[in-house]
Amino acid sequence: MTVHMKRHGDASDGAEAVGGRLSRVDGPAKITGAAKYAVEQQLDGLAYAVLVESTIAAGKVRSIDTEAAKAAPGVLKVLTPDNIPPLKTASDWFGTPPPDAPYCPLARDITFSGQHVAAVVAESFEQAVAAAALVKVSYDEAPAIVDLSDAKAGDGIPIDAMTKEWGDAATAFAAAPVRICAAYNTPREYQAPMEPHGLIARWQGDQLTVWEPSQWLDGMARTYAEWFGVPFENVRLVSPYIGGGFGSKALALGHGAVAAIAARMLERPVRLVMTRPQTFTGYGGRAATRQTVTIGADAEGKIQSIVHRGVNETSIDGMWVEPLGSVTSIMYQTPNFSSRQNVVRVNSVVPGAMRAPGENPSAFGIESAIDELAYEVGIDPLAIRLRNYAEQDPHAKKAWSTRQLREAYAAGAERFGWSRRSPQPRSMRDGNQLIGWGVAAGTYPVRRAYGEAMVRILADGSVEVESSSIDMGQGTYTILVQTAAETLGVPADNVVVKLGDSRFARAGVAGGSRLAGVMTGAVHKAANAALDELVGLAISDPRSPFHALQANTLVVANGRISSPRGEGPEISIAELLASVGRDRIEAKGDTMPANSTAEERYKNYTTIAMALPHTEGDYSRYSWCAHFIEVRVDEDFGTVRVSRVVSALDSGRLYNPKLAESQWKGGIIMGIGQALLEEGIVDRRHGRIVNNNLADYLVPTNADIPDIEVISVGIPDPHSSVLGGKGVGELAIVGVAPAIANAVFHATGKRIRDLPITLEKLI
């Protein structure tokens, strides 16, 4: 058949095509109230499920006294680990099969304080909670580790997939004429999303549906079905909007499968929704880090050598890694370098991925420690950041897919006016406000996968996209409106993104930045099919009113298609399918290799086992990103206010500008709140994390945030997707902690190396 081209004219101009600055198409629903999240379903039936928690952080759970609570009004069951039935093992995101051992989400062996122990199901949530609280729970209790800080706590176990080594970095760094080495802390951090976890579950037989928030359909539903031994195709996720994840939102969890089981044993829904005092115990935040970096340097403030030691916190019975040489590896060129790392066992669940795992905290040590070097040999902190700049990958020794961040230096710095900061400590100040100017780079891979989606042109010249994609507010629905629209050649408005339920086409994690460069590949892989078969169609149907001009290209603009030479009709894509006797035109597109088995689709979307890392071939690709931020400090008493950020980016091509700037405003936001107010506080008597509410628990409000400028000056990087754009979501928290810790030694003349900063430590 002949190969049909597509031209596209209105539809591909202004905000509704790729690269347009179109409003979010989910906005009015949600500002509306017709949004309808998860946990909002309204089913007949419906019982609340309520959990009972670990009040100690190591021991035994010696015995569990539910009379009280079984006698309670309105109480269906009472779950405790005697009586709840076991589940079998799942595996694991990578897909490692699992050991052959039972599953019990309700635990006798206690680990951390607030772990589930017991759960009270009622004909009303109020009943359920009533109830919860006449359960009673007696313990044999055992010390604790309460955090890295604890004698008992060691020196952790060695990680050997994160040791980095090249040169002879130990040898390097005695001999250097400069040398740095200090230690940087960053404490435990909580996602704190708006919409807590929660879930419906309801059985029909064998088949199990889940209502709950979730960044990943597909390996969620993988989870639930090995946990009952059933088939992956009997369980349906549900989750078509998200109040916020930023990583805690991936996996099924705990509390999910209690509901589910209780849903089962009594034949009918049941919801389950943690209080906000549980969501800091029913998943894992970011886990506290130590690093010591260490900087050899020659008296012009050329790297010779960095040494790296890095530990972070995991659970008793878990497994976290932080990989907290992550920047450190590759944001300056060294000759010689060595990154160790260790986890240390501590009573807390198992941590889990905060937004931008791994780099964020990576990037406080090494952008503070080529701070502290800058001042050492009395050079401008920007300078030697350009002095040191890495013209390749220095650890995987490949070319860049493309690094603009040259530029973004440039741009950054004469957008904020760096010039003109004085070079020393406190020699700024407006009145008793010491004003300090501080700058740090960030980063982040470009991870890939491959995606699937369904594209429809039905009967009124409409078009719908089906995928199990989500949107946690990145703005999933309309990039994917916008990909449809420019590649069909029909308005924006003609569009409707269909995404968060399992029955669509497949889709993987949304976490790593990955998910807008994988489904807009796969959407506009789905629409070409699509376009190929509607214009195969007006072309070659003895019924279509184009057939006679014997032409092999047509062109579809604005939702209505014409010949390129102005010869015969020009009819709309309604009309057309009318004439042809068809009432849709239906594509599949996904971007799995063309010998891809069945077993391989399936795991590619079930796990993570099968995403491509980002030094594959002949590139290392990466995001970029460099803030420039002012602090005022109050002389009197010490407090930290920013009070300008300039950030300027590199995320390859913005599939839709005024969202990537929403995203990295809400990096930024997040990295103000990590340096100046975040911190899970432990009470060491008992484990218990003493903040868990968003009263004490401090994340920024509109009065910490300043008037906040991003700038892009990327470029598209036809190597890290198809359509060239880069990761956003997680690039712009990367650097914002050290930036604002570097602004505030300029500022005072005192470094804090231990996150938040706060008045305390400035006195």
Ligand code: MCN
Given for the second form:
Amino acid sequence: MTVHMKRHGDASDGAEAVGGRLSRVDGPAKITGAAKYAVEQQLDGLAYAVLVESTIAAGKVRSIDTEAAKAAPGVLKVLTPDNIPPLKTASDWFGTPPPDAPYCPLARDITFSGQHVAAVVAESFEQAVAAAALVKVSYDEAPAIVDLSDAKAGDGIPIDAMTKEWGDAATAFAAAPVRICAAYNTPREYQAPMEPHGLIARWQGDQLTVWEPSQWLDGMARTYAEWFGVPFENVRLVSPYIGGGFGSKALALGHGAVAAIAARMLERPVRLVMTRPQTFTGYGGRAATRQTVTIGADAEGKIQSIVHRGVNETSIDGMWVEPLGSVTSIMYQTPNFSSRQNVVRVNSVVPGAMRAPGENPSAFGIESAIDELAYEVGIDPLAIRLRNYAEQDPHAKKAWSTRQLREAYAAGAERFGWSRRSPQPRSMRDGNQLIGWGVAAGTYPVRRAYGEAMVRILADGSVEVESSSIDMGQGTYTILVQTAAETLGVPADNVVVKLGDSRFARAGVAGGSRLAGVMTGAVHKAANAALDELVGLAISDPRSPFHALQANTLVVANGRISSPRGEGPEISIAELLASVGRDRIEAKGDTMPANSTAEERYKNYTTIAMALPHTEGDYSRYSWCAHFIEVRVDEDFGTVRVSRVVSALDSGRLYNPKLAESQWKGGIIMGIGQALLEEGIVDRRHGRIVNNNLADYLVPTNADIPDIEVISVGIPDPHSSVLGGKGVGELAIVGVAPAIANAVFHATGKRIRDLPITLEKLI
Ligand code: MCN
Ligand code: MOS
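Form predicted alone done, so how does the form predicted in complex with this ligand look?
Every chain and every other molecule in the complex is listed next, the one we just looked at coming first.
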């Protein structure tokens, strides 16, 4: 019997072109285990490092007793702040020149519980774990500010750059006939990627190779290079597969510095993998936030004024701003607006990026508040959104590049059956279950940057694409296969995309949902350059059967070249290359302005300083979505289950609808977790995260997730990217939590303004 393994979605159904539903080309490698993740590299002489962390949240390390650890079997080195070489401070992700100060990834001054204070390196992982338990650290403990609700926390530091104001919001609010004022809280949340952070670092002379899961190889390579004072070119990052990042794997972190220092000191490759609990303190999750949203409206629900005040936590010595006014300032038309934000320092690791930082908690505030306004005025929550629809960007005062939000409301409402909703809270039920229907909108800016790619047409007619960009599950490999296949006119099976090595053509961060737009543009450009060269050879080389034909009469399709007018033969790309004596065509293409300097190019790939503002020029660019969600609340137990989700989304043109839908569903699932389950709980005595593992920090499982329906309402947006797409990866999480909170209100009559919506808040 012959078994044909046909790739699902092939040329016959148009799946291979941009916009087709080609299945993930990296899928088989992942399913069969052939995909090698960073720390799975087998290297000769590998040593294993294990971190020792502070057990207090504030104070000083008085002493570290390493004697017992050093004497333990297999131990090669015990690293403390006293015996490791100082590094240089690296520049931040804007590329701001760093202070001329040493950087030490092992701390003497403790600002949070779980801070790295020492590390043990041994011949085996087990020996390192055993010896790490023997390191004795004594402290002088100081009082800690455990979180935002701590009496010592104070009002914090105003972040003036976050202030957005127009009109006179206070006066307009005072004069408004209908007023809403409510406070909304979101807790600490964690990215919880399936693959924990970790790396293998190896030095060969002054050359450093780092195998590490990374959303940004070139940015992280820059940081390693700056820490160790070696040229950028000396650092190679390798990260072909990544088990999820969700924002947490974009930057080089302290544990990476520890591993690289150990590798240099021992002159051996060193592997360091975080334990799951360490992933809750080794880097930051989403900052806890507090917001007050005040809306003044007329009796018909037309908004006159919005006043927004936000606070997010940051660490004692680091700065993280979670822009809470981001959605508040653009979602609805308002003549008067004021948004301000403070940050409060608490004894925590510096918070970080987690899927749609800023927009996500911001939408919880404004999209809950607009729902409250709807009930106050007595109109439908969908109708009030349409009544206050922003026809242009109310803050930037520019036209939207594209905004299919009205279409999203219409398509989602129709599919969900919104018109059958009974408006009164507690008016829909199924036996013991109260049923609630909620709606909320979401948005995320289109972040843009320049990209670069290498495209090679090889002697056998196959195509190779190389880029130091990455695929952490979003689908980069697949959409770049589609882009190259379509642009060059070859079958997708003939295209191999290589990612995840900083030796390849440079790439910026896979963050802010920008990579797909950036990289499809770059590959399109490089592939076009390769195609031009191929066709040029075909008509100019005397050995070519197409010699002296017009370039624009040649057609390359399905890997074959022909003249539609029947002049000359139809031959394969391989045959053409053979006829002209070439073994490859190679074209590097980028979307940078032609006169860009080497320094600008370096900056473009290694910092975010060259990113193009989403309100650049005449347009304001955002992706949009509307979520319609049904919940069932058990009247006796207060348990909430999401039973139905219909979301309509505008991400512009989709490069691959199958993958975009999967991204959107992933975002919605994370949003369900945020609404109902996720909360980092701080031990008030020790400032520790209590639920620092996946048994206690709950993320949704299959049983928590109903059927989710996603509908694309986007149209190509030429202002957002080369191929017309807008961002996909982060959009769909935005608005899910408020849609659920709004549905819970509709079901129960209880407004929960404090995430997550757990049963004790409903009783
Ligand atoms: N896509 C599309 N059409 C578009 C845009 C995108 O079909 N117009 C599809 C493509 O399959 C593309 C994917 O959506 O690969 C994501 O594209 P994009 O929105 O540009 O986002 P990035 O590639 O920059 O990915 C980063 C983004 C972010 S910032 C987070 S956080 C996040 C996310 O992607 N983390 C993820 N999605 C994730 N998905 C997985 N599986 N794991 C993560 O850690
Ligand atoms: Mo995504 S949080 O911008 O990596």
